[in-house]
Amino acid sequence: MTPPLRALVFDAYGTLFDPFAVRTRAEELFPGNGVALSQLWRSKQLEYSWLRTMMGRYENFWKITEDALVFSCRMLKLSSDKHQQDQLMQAYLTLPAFPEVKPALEKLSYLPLSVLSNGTPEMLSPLVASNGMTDFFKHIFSVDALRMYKPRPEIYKHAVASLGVSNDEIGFVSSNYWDIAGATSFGFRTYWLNRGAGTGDELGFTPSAIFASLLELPRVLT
């Protein structure tokens, strides 16, 4: 018998929280590039968290963060000055949350949620503060504690001896599939937040459940 879920972990960046909302800032300082820019960045911010882990060569995501847009930028062939990276930089600290993400948590509140992601407790508290969600969340769990990146299952375990609960007993919710795989191969009950209609890889896990919006959680949990 499945036993009921006693916690909720939430990823942040492109779950709670939209890392893409870069490109408005991407295209005032590169006229045309914004998308581009915003695209790459993210795709190479991830890329260097894997490879730092396999490489056992951490460095903290604001780090990684930096350096992915600096290759983005030298990639896209964008002449940007300290000054530039800067403004973009801080635009990681005020990411908006997605717009039906608020409404989700109040209907979730119910149970204890938290949050589990790669960035730092530097990056992780204002933003949560700047999108006045501090009051959801029992704890922030960061990365930066393990020095590895996910999806290592060290990481998962960090949320679970925090928690005090069984890994069956928490639920897991990421719009990025790899960490749904990941925290299906440690034991998390697992939740897609597939916004884009996306196809999962195949990586030999699927989750408990698939849906569109984060409004739609509620009723697949009861």
Given for the second form:
2 protein chains.
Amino acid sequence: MTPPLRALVFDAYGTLFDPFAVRTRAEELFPGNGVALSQLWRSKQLEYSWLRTMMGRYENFWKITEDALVFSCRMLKLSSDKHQQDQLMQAYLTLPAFPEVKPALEKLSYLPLSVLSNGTPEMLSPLVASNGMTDFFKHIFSVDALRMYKPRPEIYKHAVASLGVSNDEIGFVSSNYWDIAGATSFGFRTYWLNRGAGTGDELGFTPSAIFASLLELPRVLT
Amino acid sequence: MTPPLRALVFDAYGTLFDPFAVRTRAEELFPGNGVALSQLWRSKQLEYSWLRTMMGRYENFWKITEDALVFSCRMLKLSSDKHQQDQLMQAYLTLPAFPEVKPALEKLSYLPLSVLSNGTPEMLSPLVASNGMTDFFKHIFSVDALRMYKPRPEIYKHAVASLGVSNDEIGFVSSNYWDIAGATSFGFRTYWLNRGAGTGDELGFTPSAIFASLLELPRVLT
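Can you give me the structure for the form predicted together with another copy of the chain, which would complement the form predicted on its own we have just seen?
Entire complex below, previous chain first.
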């Protein structure tokens, strides 16, 4: 029999907070290229997190986010100076939460809620605070403590010790399918937030449930 | 002082053999979608190799290539049956070499030449044979022996023991920049084959030389 859930853990970027919100500033700086830059930037940021973990050459998420931005500007032939890059990087510290996140978290707060993110503590604290969500979370776990990125199983395990409950009593919520696959492979009960009707990856692990808005999560959990 | 090179190791897919050649068969099967399918397929194949290595859930390259194809067809809303998928998979066993590869290898054969690839031995043998290149290579190294993918350092190390020369006497050639970064990080002397005027990634490691055709490699090495 499935034990009751005793904790919920949320991914941050893409799940609670919108990394593509940088497209507004990107469009102001590079007219006509805002969408392309924000998409390539995000995709390279993730790729660099995976590759550096495999190479055993960890750099923190701030650094690889900068590196991904520099690459993306070069690739798109956007001539960017340090000041423009700084403006885009600063936007990462105040990414907006998706509109339904706060009302959904209010409904879910009968469970201990935490964040488990690739971001550094120095990125996550202002991000959560700028969205007025500091009080919602019992823990904000950063991969930086382990110097490797998701989906390494050590990352998911890191949260378990502090939560003091067993793997299968932890519900993990992410909009990133590869993160769901990693968390499922590790042993969490997983909930894929599929806002954009995306296609799930063929990685051999599937979530307990799929839903399209965080507001559906309380119903999905019961 | 830099020691002389005593061995050359080549990546296979994208470097010697053209994985995008599948677009012809893909276009026959799914008119109007050949290019998109071949690009998404390749990109997901690599992504799955990285993610499964990080998750500690190795499956061989044939399996993840199939998985990436299934995903790509679903994502592009191409209704594919097993027979169509088989036809595309079989194309992987006879991918054509890029036109300049054979004449270039002939010029380079004063050094011991090897292949170090993500492919399984069962994929690489027919691929090399169908291109009439079996006699060129002293070793065909597959990551399958280690059940993990590039750019894990263990993969590059795997080649060193059999070659019997030291890391910095080995020249590694790849068209995949992330592979170059991994091999450089490990300690090989690296040569980035940049046929398409691509943008090098910001991964903290750069090649010894960059060139646009394998025919330039003999000159680059001296």
